[in-house]
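Presented below, as structure tokens, is a lone chain in the form predicted on its own.
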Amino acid sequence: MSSKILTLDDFDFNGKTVLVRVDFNSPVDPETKKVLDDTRIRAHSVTIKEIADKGGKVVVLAHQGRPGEPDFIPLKQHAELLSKALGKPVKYVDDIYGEKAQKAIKELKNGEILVLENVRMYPEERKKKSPEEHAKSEFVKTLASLADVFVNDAFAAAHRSHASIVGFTVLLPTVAGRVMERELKALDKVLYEAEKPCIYILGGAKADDSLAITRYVLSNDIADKVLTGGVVGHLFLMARDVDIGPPNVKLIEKMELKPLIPGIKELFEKFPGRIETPVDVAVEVDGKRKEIPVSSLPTEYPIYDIGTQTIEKYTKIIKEAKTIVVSGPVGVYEREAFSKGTKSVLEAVAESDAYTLVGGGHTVAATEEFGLADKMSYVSTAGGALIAYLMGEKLPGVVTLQKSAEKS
């Protein structure tokens, strides 16, 4: 890894009380409040099982949603889903660090697992403070006094300097869980050890990070080429002075992305031939897919996908690559008529001999929907943390792991 961190291999958990921060944040039905997908819970169950099997008393810290949002719910369901994933009982207490939580922790026996309540129900959890400031809070001091070690397995939340992510690292020995360890190894492989040619495929609707990622991976010679699609493709076409048509320009304006265009123009000038944009696009006319060459734009219709010529062009580049990172679908894959681009690109990536990393919520969902997840080298569970890491940012949750390793 780029910097040394300690892992589960570096600590004896037998008879120890272990605080494990995971990211159980899952899609929730806004009406029924039912958890719709347990992918993250199953992923973290590997770390939790290993610690329990090694005789640790496991205390799970996790969050779900944000205060005021429909998915901000207690973690009772998550504890039940974890129990199902592990095939063994999991305790749950509707308390974070009060008397009920303290009593439940003290009563734990070796190998038992307890899920505490949603840490974001603690008002100070999300305040941006330093690890040292968070360590002084009653929440962190109370739980740390009952534990022997802190395991951070929540890479997906590692970009946040929250109490449960960084606070315990000041007071307790800190190691990475298996999800954190795998994520960092996979990302370091594409950022620092990438076999060339290396390409990045950037798509999706969240295009606000696309300039920073492209600038970072090209300026640091990490990527040889960046392929664009989705709203990112719209934005980069506009930076090439292509009039993409009123509905598409309106979308870019509504998403407040126009200020990024001057920076993207600079990248085209600085890195000629290394940024690819669609050569044709698909729109909806009378309920059907219609493909239009970019040379024939503008269009009065919304652009929903890349076209066949772009698919062929991108597939050829993908076949020659040795390292591939995919962040974001290249079209509105949820609609069958406009799933062609995303499916074709992901199939080309899956069939490639390259090291392939796929990340971001919609990208992972599309990969799984098309039955391609098992054919990728690594599928990341992270969203914002993944993007931040790809942009070269220092993640608070990772920095504190590195500092803990230095102290040991």
Given for the second form:
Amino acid sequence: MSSKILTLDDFDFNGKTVLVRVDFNSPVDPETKKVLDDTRIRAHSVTIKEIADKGGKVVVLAHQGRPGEPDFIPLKQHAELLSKALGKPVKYVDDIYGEKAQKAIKELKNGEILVLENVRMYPEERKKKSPEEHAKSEFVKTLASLADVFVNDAFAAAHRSHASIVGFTVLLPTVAGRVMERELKALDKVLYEAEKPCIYILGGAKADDSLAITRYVLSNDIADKVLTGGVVGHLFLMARDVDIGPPNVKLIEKMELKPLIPGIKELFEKFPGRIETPVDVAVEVDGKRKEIPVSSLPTEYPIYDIGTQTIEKYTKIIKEAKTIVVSGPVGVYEREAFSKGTKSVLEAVAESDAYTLVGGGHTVAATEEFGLADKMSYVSTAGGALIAYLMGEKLPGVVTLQKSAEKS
Ligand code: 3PG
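The form predicted in complex with 3-phosphoglyceric acid is what I want next, because the block you gave corresponds to the form predicted on its own; please supply it.
All chains and molecules follow, beginning with the one already shown.
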């Protein structure tokens, strides 16, 4: 279980300068550079509002994209979207810790909010260093000298040992924001306090991650069963010595996933009956959906979804579960003909009385598209950090929060 961390309840913010690290990283149109989705900004606005309402002078730190990539843009739009979410003015300065930023921080009044520039414009930000090493940088030293407390709300970036995630924790009292607190609570519920039967439904294309999660949750008796679909399902079928047919094998080879097969075989041997693979699949023939049983494979057509028999089998298991995690769609849900699997599985999850956690960019997008988000117990805003946590990794952003709690 994740050990104790401090939260917004443990600090008096009135009149204090508060550095708040959030994860505003959002999809951006590569041509127009417009931020396409403000889900994360709206989520973090709760933490920012609470601190401002308590009289804090809020200095927001965030990143967007990676240097050199099309979504690496300044945070001006994010500040505007935050202002819209909060219904009050938000200041923005195109500087991270230089004179302009320092002046803007010093001029803040109680309850005011300032967004600094994209922290990844500071070249040292992404250097993989220890918290102590990062704490020696001009960036961290300068901003820490102007602040009273550091709030880490960026669970989605907690798997990065970056300057703005771990550096301030060495120099300032550190507490978790509401998003961080909520994510950890939800994840602990499905990892360490899971009511049984507990099932994990893993799909999508990131088969290496799915294999690591399967290994962790079965080896530690967290999950009773793992249900597979999507490209993950293809690969797990191959590990069962099913010939899935030339176009599908080619895809697995192109994605360089074949080396994972021996590891999957090992799991099948070690945990008999606990990993489910599709019993039928939907392929595309002349632009149309056609379902075929796995016993009739190989197929010369590409597999794009799980079939009706699999949906029925998975739905039965879902109905009996008390804890359910979904990460990755079980088919190419973006195409209507192949959305049936993902939609039916998510509907069954949404209808169940179990504690349900949905995570990962595509899964969350599908859940929203099918109008099911409100029916899930928890929809995570994280991607890579969520996957890392589910495979049992210690996240630097979480470890530093735990250490700060121990120090206090
Ligand atoms: C995310 O969107 O998963 C986080 O913001 C981390 O982004 P990164 O993978 O560029 O570090």
